[in-house]
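Only one chain is shown below, in structure tokens, and it's the form predicted alone.
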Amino acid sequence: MVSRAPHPADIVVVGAGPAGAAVALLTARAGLRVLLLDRREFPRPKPCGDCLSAAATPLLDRLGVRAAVEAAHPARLAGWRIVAPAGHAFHGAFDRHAAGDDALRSALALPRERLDAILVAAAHDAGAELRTGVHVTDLLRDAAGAVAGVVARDARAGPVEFRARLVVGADGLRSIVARRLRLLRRPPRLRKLSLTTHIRGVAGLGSLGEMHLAAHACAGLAPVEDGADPLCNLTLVVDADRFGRDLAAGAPAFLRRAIGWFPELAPRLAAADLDAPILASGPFDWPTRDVAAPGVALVGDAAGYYDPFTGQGIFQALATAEIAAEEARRCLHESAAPPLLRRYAARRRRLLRGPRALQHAIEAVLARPALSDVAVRRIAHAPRFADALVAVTGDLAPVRTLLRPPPLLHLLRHAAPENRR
């Protein structure tokens, strides 16, 4: 027998990751009745690179959770270092684009287990009702076909229905909400898989996050807490078509073997404990046809994602959640009809247009090891462009910054034939 919640909510949020928790926090703070659902208990581990963009810090301020995040002893990254397959490398720093704001001079990094628990607790404290152990399986519809709630299986109460004026799908890459709405545009074309683990004992750590490139693979390394021997996030991303069968035979053995593909990285991990749990994720290329329909909106990875290389996922989840919460409040206050968050969709599209174009351009370079060697070598000789590129991927500057005269001319000068060595 299906039980029904006695009182409909204003908003049901499906998924309590950063995007869902942020929507729940902001709409509950505005006085709306919010129900936040997730299959898992919190805190819980999550496969992720764990690094926030430098521009995420003001977002944490607006959410009211920055103090709690900083109390969790995050690492502070001054920028990023990129190492090409042939060993060429460049680095870029955030501080040149911080515009005098100390909060933007570094990016915070901490395990998702800690970050997500902080955001969920903040949403609950703001007045959102949190229910874990709830697996949403379908959507409820009204007489006109608009979404009017969700159908779920509660681990404690069995089948249950939750009615709401608005459903927010924040349930990740394989979103049930997006699938039930048939909003997925196509299966993934960019078939990448990731393995994430947390280790200590990494030699040669500095204040920069690191990305190491190899043929059809990359490895990200970054501290995710402060201290002398910090916990570090190690994430390996590989081409699923080339390595999927090897990976399926055993993730720990595959990870150990793959570390040898990165000559600069492998010796520094010799003393690290690589027996920590490994979390897998991917593929990441799940485009959607739309992110809004009558009575429903998609946020975070549920709204479509592409490639995690630039590390902007958490920032984009929080930034688009902020937009969704603002437009949800407006729609629910102005209309009794099932809300259609068209302004949210348009604002989200404007926000992500440039970063997504850059992601595609970077992937086109990474897919060709010889080209990535050339690109990294030239950027290494153009530090203004390197800083601008890191600032763009840190969400401190728009993509068009890369086309402005100082950084672009600096790069082109080192692309001239006489500088090719």
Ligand SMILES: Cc1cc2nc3c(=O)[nH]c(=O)nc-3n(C[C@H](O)[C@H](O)[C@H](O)COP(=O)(O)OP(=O)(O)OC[C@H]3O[C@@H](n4cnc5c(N)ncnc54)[C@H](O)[C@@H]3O)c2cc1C
Given for the second form:
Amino acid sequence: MVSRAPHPADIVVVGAGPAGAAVALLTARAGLRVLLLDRREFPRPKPCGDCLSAAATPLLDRLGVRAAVEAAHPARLAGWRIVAPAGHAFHGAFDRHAAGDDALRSALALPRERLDAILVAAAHDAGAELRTGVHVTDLLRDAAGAVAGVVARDARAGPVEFRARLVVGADGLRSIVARRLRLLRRPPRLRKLSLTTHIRGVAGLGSLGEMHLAAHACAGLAPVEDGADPLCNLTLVVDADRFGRDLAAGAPAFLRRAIGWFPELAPRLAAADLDAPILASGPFDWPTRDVAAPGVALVGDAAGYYDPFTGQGIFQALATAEIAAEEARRCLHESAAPPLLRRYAARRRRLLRGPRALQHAIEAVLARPALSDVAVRRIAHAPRFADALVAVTGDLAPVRTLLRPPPLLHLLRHAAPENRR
Ligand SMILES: Cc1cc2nc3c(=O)[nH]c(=O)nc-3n(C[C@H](O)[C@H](O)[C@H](O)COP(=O)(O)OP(=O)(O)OC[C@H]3O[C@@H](n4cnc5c(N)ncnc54)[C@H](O)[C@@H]3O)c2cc1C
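What about the form predicted together with the ligand, after the form predicted alone?
Every chain and every other molecule in the complex is listed next, the one we just looked at coming first.
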């Protein structure tokens, strides 16, 4: 028998990752009745590179969780180093684009198990009702077809229905909310798979996150706590069509073999304990046709994702959650009709247009190893462009920064053959 929650909520949020927890926190803080559902129990691991954008720190401040995140001893990354398939490298620092704000000079990195638990606890403390072990399977509709709640399977109580004025789908890649609304635009074209593990004993760590490139694969390495011999996140991303079968035959063996593709990385991981649990994920390219319909909005990865290379997903989840929460409050306040968050959709589109375009441009380079070599070699000779690129992918500066005269001229001038070392 299906049980029904006695009182409808103002908002049911499906998924308590960064996007869902932030929407729940902000709307509950504004006095709305909010129900936050997740199929998992927290803390829970999540496949991710664990590195926040530098610009995420002020967002954590506004959410009221920065102190808790800093108390979890995150690593502070001063920038990123990118190593090309042929071995040359460039690095960029956030400092130049931090506008004198100390909080923006570094990016925080900590395991998602810790970050997400902090956000969920803050949503609960703000007044959201949290129900874990609740797997949402379908949507409820009113007589006019607007979304009016969700159907779920509660691990403890069986089938259950929750009614709400607004449903927020924050349920990540291949969102069930997006699928039930038929809002997924198409199956993934960019088909990549990832393996993530957490290790100690990495040699030669500095204050930078690292991306190592190989043919049709890349490996991200970053400390995710402060102190000596910190826990590090190692995430391998590979082309699914080339390597999917090998990976499926055994992730640990595949990961060990793949490390050998990155000549600078392999010796530094020789003493690392690679027997830790491995999380697999992918593919990631799940665009949506729309992110709002009567009675429902999609936020975070559920609203569409492309590729994890630039590592901006957590920032984008939090930033779009902030906009969604603001527009949800406004719509629910203005009318009793099922809310349609059109302004949220437009503001989200404006926010993400530039970063998505850059991600596609970067992917076009990564897909061609020889071009990646050329690009990295050129950027290595144009440090101002390198800083700008790292600042843009750290969400400190808009994408158009890369087209402005100082960084671009620097790239063109210093990339000229006669200037190459
Ligand atoms: C390999 C990899 C590396 C990445 N590295 C980085 C990085 O370094 N930095 C960065 O900023 N971003 C990174 N990202 C992206 C980042 O992980 C995501 O963008 C971010 O997690 C999005 O948050 P979210 O809240 O939208 O979704 P999620 O974090 O996926 O949360 C969704 C939640 O919904 C729950 N859920 C799902 N389905 C249901 C259901 N039917 N019923 C109830 N609950 C449900 C899940 O249990 C989960 O808790 C990476 C992604 C990948 C795959």
